[in-house]
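One chain follows as structure tokens, the form predicted on its own.
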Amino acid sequence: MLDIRIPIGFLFAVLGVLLTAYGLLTNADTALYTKSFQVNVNIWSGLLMLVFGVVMLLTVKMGKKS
């Protein structure tokens, strides 16, 4: 039976790497970020996500162990 915590840990993975990454790549421009008091919140926002996608996936691999 499927896990329903894999398809959505790889989902909010991949999600968060490529908010991440286009947070890297849009850093320099000022002018995108004054609505949000010049803080890039692409970067902190695919981390979390990331960070969310990961543990998703982690917690079924421990589920697993048992």
Second form
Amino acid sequence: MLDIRIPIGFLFAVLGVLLTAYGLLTNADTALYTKSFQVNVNIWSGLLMLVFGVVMLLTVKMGKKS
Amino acid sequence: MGNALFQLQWIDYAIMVIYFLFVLGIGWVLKRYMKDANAFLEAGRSMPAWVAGLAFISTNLGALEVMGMTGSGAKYGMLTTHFYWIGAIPAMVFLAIFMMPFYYGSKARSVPEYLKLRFDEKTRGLNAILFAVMTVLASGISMYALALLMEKVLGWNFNFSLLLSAAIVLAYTYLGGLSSAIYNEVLQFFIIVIGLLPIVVLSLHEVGGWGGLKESLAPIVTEKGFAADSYTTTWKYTGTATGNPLGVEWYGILFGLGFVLSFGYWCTNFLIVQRAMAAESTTAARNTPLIGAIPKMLIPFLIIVPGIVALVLMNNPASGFSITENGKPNYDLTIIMLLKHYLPTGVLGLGITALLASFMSGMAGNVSAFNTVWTYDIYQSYIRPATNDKEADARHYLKVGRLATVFGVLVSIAAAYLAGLFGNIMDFLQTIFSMINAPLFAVIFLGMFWKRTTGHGAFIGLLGGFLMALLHHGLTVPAGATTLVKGGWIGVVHTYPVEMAQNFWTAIIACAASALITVAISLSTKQRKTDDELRGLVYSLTPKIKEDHVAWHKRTNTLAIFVLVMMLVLSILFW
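Follow the form predicted on its own with the form predicted in complex with the partner chain, if you could.
Shown next: the complete complex, the earlier chain at its head.
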């Protein structure tokens, strides 16, 4: 059966990269981040998602070895 | 498109599209494993405990729940956590320790089927039919709410939104059955956490943390006539009904919500129990509700706390935050307006995707419970019984399960349009159907722990409890009710201060009446089941479960103690 951690890992990694990239591109756009008190939430959320996705994929890989 | 609340950019749409491609992709990959009815309708009883556990609470974390509970955060403050702590955790622990061994160990494939094994055919039939109608109704109502939301928020056409969401749900449940529904519930759980997290952080930042939130709340709630900290505490002001925003005393919360309503919901609702029944072993099935209980207790910080911040914002004209619609506050809009208030393009797409995802997984959950009950408890029982050819049967019932999925979605669409045309009637029907849970808990509880309980007793107990609930609802109203949907359609004997008090008492009366009737009828009728037939279905006739072979930290008892201690600590912290 398909291990659910694989699609979760890939989805979060892909969305994480996308959000981080968008955050970097718009980093100078102060008007965009007025709502979030000039915190670039796209980069933060994106990185968090990327880390979570990678950890999910790593647990699958480690589980297979043992 | 001009009137939409949000103007989404390409990045927001990209996130949404990628998410739903994964959703459909999971269904497509799972298709190859769907070889028989068992794989399709019961997920082949192969889910690891953590997957089943997250699906278990995710089923309950539908978008209507998220919207409603954030709104309740603004309305009732931290008292809303009673729905997540006392109103869920004891019931989940009870289900895990005492009830799951019978649901799972009996090899029943659904809650109605357990009723058939334990009692008789008529009790199963009654429950199966009521449950089937209730689930498609619920899925239709949530579909309607989703389409309405997409129209208002994104400016999408109502019919288009309705059919598109129905098509996505149909596609992945048709392909991958219960496994697909469960997998997507897990996916939805993570996306909703990450999607709402920025709101929690930013909203607390704006009001200056928890301490700042308390300070800003004080003048607002004292003006409403409550104590300054009444919105940030849970039990402190429940000595009187008028002292707390919920309008219910501590014993109403403890017995109404903490016992009758929550046990009725978490322990007998097949939609929920089905997730645990899909687990890979008895231990996994028993641990499912306990693993689910841990994130369940933390969800309030994700959805209720921002709701409380919203209360501060809406009382500060300078913030520009408002949930007013046609001159009245619409609390269901709270979470939407918070998304709009805090999230810039990008994470905004993520937040909207999280809401849409939870709408759809709610529907998929209903549809996947519906097709199991339809196939096993209605079709196989009354239309085409199983034959001697097991393999041909497995293929036949797989086909029926798939067709039931299509049928379930089509009826949901019809129910969605009916909800739009006759909103009050649908609300009323949902209120009525919610009354079947409390009597059902009384009957299943007696059946599991008192071997003398008979089929006639159970059947009449279910009906009697249900009728008592109807009678109570027909004779009482919450203060300020404007329609008969809220009660009092027979005549008004008693007026409750708030609707919630009425709900609690309806459930308490239904449960008590059902228990009394079941006991009385059981004592005056003959037990037709032999002890041998009841083995594995009744507590006193089933060998006790030994956990010696399980590592101590994976034992159900260890987890249960951990969960209860965590609830206690949270309750003391936010006393």
